[in-house]
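One chain follows as structure tokens, the form predicted alone.
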Amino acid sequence: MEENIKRTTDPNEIDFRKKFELTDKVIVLTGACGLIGRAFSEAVCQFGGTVVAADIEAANPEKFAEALSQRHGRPMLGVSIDVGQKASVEALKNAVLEKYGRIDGLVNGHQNKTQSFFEPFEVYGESNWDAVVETNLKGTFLTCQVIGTWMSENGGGNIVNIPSTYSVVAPNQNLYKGTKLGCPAAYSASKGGVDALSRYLASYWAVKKVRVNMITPHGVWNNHEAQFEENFARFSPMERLSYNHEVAGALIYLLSDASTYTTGDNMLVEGGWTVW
């Protein structure tokens, strides 16, 4: 929960470094075992927070949490979850409260890229669409509903959702020429819904001291094929892909007391992609 905000105009009374600390805060991270999720988890731990690593069973979040516990010398929790099922999200909340008795933050880093994720729009299957939307949008709705509601009834907290550059702008199809990659409409639509939901909840829960913000990464390097890297460099002002650790600093700001007057914001960590 956020500390009481000091009423002062004298910056000398503020310990600005301490504002970024997450000591004693319990942070639930969905998609914790993913590319960005791993960087988020490590950053939260380094700033003193306790990580609840939630992910699908195949990702083995329990093992991931055990490794975090050993590295940082305090108990973390791993929970297998299906974010598209409310009962599973309720079980996650109950497991966290049983172990720690509190939840201070929720980070929704989950997403679904199905086996046929890159199908052309003209033939995109309904089951494919449904699977992407169920995880990306419905899953964010459910975690916010279940865990966000608990925080709203227990003193407040922070939610950080992860939309996409393609919920801000449309994909430049030239980026994918000569590669096996693409960006389906289902992804853009689901992530656009995450953006709209986040803004709604920021207003809805502000009086309950629940801040809801977003981080929009773009082009996070994951051993991409050379042609994609070359294409990306031509369209990015910074002429390169990002790395997962470059996204994590924004998360610390949004989860910490450094951002006590920030809600409904979408922090663009995308190398200037949308300024052109």
Ligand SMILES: NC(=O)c1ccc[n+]([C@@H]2O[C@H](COP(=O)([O-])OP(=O)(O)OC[C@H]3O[C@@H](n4cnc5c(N)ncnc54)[C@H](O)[C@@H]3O)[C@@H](O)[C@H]2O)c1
The other form holds:
Amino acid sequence: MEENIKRTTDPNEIDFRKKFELTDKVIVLTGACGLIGRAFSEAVCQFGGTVVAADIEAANPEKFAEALSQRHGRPMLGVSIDVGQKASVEALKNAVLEKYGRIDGLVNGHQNKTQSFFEPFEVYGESNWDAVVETNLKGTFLTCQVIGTWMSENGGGNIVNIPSTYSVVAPNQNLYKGTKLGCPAAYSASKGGVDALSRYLASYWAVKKVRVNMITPHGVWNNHEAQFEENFARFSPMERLSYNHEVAGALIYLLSDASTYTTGDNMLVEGGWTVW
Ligand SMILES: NC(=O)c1ccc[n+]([C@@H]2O[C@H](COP(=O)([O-])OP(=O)(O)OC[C@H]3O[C@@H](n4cnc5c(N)ncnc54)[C@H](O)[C@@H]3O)[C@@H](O)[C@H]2O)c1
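The form predicted in complex with the named molecule is what I need now, so please give it after the form predicted alone.
Then the entire complex follows, led off by the chain already shown.
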């Protein structure tokens, strides 16, 4: 729920620093225990927000939320979920409303990397395809449907979805030469769906004060093999991978009142990867 927008032409009436604060805002983050989710969670806490860490049971979001609560001296919530199951997402919404009575932000940072994620396209298994699409795209549909609908009926809110550089451009296959890595078509296709869904919802819910934006990270460093890092540097204008904490500034902007006139945007935090 956003503050009432001040009708003025005088910038002296505006506290610009305060616009970035997330104090009293309850933010649900899926995939909160992941590489980027951890940076998102910490940043939200540091800007005064309350984090609801939603992740699969194996990631132990309850323990993760407990550590955040200790560090920031405020009660955060951890909930085990599967974003691909509607009942699970409904249970998440109910748990948040029971504890805090409000939901101001939803950040979809989950992704499914199946065991055979890097299978070549020619033999990519249907069950593999279904699992990636079910988590990445259907999971985002379900959280938007369940939590976004609540927001639309309760004064508004902010949704931030995470597509990928590979829903903006195709992967440069040379990036993976000499490495065990790759990017399956199922990933690109599922993320293309997230992109289209986000734009759809941005227009659909604009009058209900639900803003829907995206962040596109790229090449976030996670102890990659040296060859990959070398290849990446060759194709990146900035000649380096990014770090998870570098993605979080965009999130604070999009979740806060600093971005009250931004919706349907895809903020590229990709070091200029798609600029040339
Ligand atoms: N890391 C990158 O370089 C990069 C680049 C572009 C886009 N992205 C996107 O950013 C997001 C976060 O990436 P990351 O690198 O932190 O990924 P990650 O794999 O480290 O984290 C993903 C999290 O999602 C959780 N998850 C998996 N299945 C789930 C389910 N069914 N329900 C709920 N949670 C589930 C996992 O347990 C994990 O904690 C992903 O959507 C990813 O596609 C990442």
